[in-house]
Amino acid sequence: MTKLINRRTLLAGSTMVATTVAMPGILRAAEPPTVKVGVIQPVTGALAYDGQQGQIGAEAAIKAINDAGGIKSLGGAKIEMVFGDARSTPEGGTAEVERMAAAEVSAIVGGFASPICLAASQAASRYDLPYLVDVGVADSIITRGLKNTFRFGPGFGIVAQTGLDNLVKINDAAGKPAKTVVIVHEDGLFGAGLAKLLQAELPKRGFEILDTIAHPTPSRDMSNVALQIKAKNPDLVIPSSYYGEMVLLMRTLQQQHIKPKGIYCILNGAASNFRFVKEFPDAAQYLMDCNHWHDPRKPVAEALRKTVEASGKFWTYNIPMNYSSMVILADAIERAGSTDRLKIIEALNSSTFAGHIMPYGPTKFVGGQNQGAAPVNTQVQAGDIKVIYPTDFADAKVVYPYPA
């Protein structure tokens, strides 16, 4: 039998609607209001290990901040996530940009690579959208005069000149046994930008390049570039490289018994790496790295680094970048007491926060950079991976030249 809809139902009916567009507000005050923030990282793809960590740290933060209470100047608002996966590529950036602008997000956080951040942030431009950029070191990247783009961590100049500086004093250290240097890089924006500033400032520095070797990433084979690396027979080996490739690299050096007097890393992908460590340890042993890491002196840091190991992945840099990137453009928000984008940015350009869980000093934006990210020294030691410079950050002294 059909069931029809008499006058009082339909009467019913046209009251609810009534009720309902007369007392929006009430309606609304049950749901718990959000701030939409789009996080991209590469999660599939050539990168898709970094992008997956650097997700961890995000999802981490969001959940502190709303467990702590939300956005207290928004009447707690809590954090709502918008991922967007790069894959890997800038185009892929951009999708995700165009994607989370039509979302309407109130900022993004993320992009790890280089030239997704250029992408993506250059994307976020046109909606005037604040783009916190964790990783991503081409100094391209915030020399571009974009308004929106704040860069957290520190770039591949300021990390090559501390790197170089360190390199200096652990050769002088040790009686000056390195003189001469092969530099290994990914052919892309990052390794290719990196190799030129190694090429100009070395030799300034008292080292002969013997060569410059270029790879793609991805690579499938290192057997040519370590056969390189074997003819020039240099003192030392610096490479600049994604995981993947570094990892690789490293084991096929260990397999050809090609060990120089120190392998000297700047912005590498694996050598400060737990995965690679513990995957590898006889490959990954004695590796230098100038690169980011946390500051272990924080309790925050160290109970972050706790819970993430407690469930079975390993402890990489882009965890603790990408949580202190979140943190801080919520202090932004939190601060600017709107989820106005404009206002957002004006926030963060007067950032002085000073509670992320790095070795830095307070954030502070000038032309997008923050000037109080600084990189650490740290050495791969038996299992572990240490801090070896600055001196008073250190918990380990540096091994070098490589023992026989």
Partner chain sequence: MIALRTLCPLLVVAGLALIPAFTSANTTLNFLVFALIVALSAQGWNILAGYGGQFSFGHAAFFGLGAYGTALAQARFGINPWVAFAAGIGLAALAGTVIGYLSFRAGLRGSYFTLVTLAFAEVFRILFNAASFTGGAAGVLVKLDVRPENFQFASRSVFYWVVLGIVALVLLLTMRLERSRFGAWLIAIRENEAAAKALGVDVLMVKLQAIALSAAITGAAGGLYVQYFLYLDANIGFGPWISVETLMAAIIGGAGTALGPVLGALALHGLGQLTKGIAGGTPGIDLVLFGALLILAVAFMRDGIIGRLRRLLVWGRR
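After the form predicted alone, can we look at the form predicted together with its partner chain?
Shown next is a single chain and nothing more.
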């Protein structure tokens, strides 16, 4: 509470100073220096949608931080965003890191896709430039031993593990209706990697895998996948695909009257996407997903969601993840009391920040990975996306197996 009061008074104070100084017309000189922070997102090319969503989150966070008085330990310095388009390629990301390093940013947030994160964080490591990965789930991002690289969200291994654990819990609680599984995955880094993990882990947990179907992105048609699912008739379908293919698959399943007992996704591109839910509510109904999701208990998160939706955009996990990464960085700069890159890295390493909007608890980076990071389970219910697991902040009960 004292902090809040301090912030208010400080804010009021600085505005007063600003207005008085502004009178003689030397406002610029009196303004506190800015802290430059780089934001890298792929806003053109194949990943443009995710990049643009991520940018919304980062910008919202910067606005919130600046509106609340900026970085107080630096005299209320405002955060100035230096934005870079990674053009959906690793070399695009690298080029932006170089530009940002030259523009003397204090840290970089973003990247989205693993290949971009891998290349960009490595380029940043040449300058000891702190790099906060927003989403990029490849485990190799963190295991390279780069001192400058941090990841706020969960890596692949954690997501898959949690996804499997929760699947078993949900299935057990319903009296084990599902025994057989068909895995559908896109053939890129994320889908193929996940399928490999699932193939190793599912049998250990009592599931029988009837088939594993890979498909390319983009796919022109998912009818074949649907036909194969129909032929195998599994209890459970586990699809890991990007948005377009997932929507196609679900529409085809509906059109072909194929109804498994459950569809359980891990890191799916559409199952936690409001556009899909709004446009095809019937095809999306009861879809379960284990994915990044904001903490619905936190008012800031819900307020942000309302703002985003009011502006005609859809809410996706990229927004809270980038928002959170940015506020964590701001907290680190605040505590470092400096724009010195090494000091910020140090401050990130000792971060215990809990003011973010993901359900991770206090931040704790070990070897660059935030230890509390974990995905949550969501389910599409009557045109909305509800959190069904973990139960301590679920806002709905799971519907499983699907009603006939």
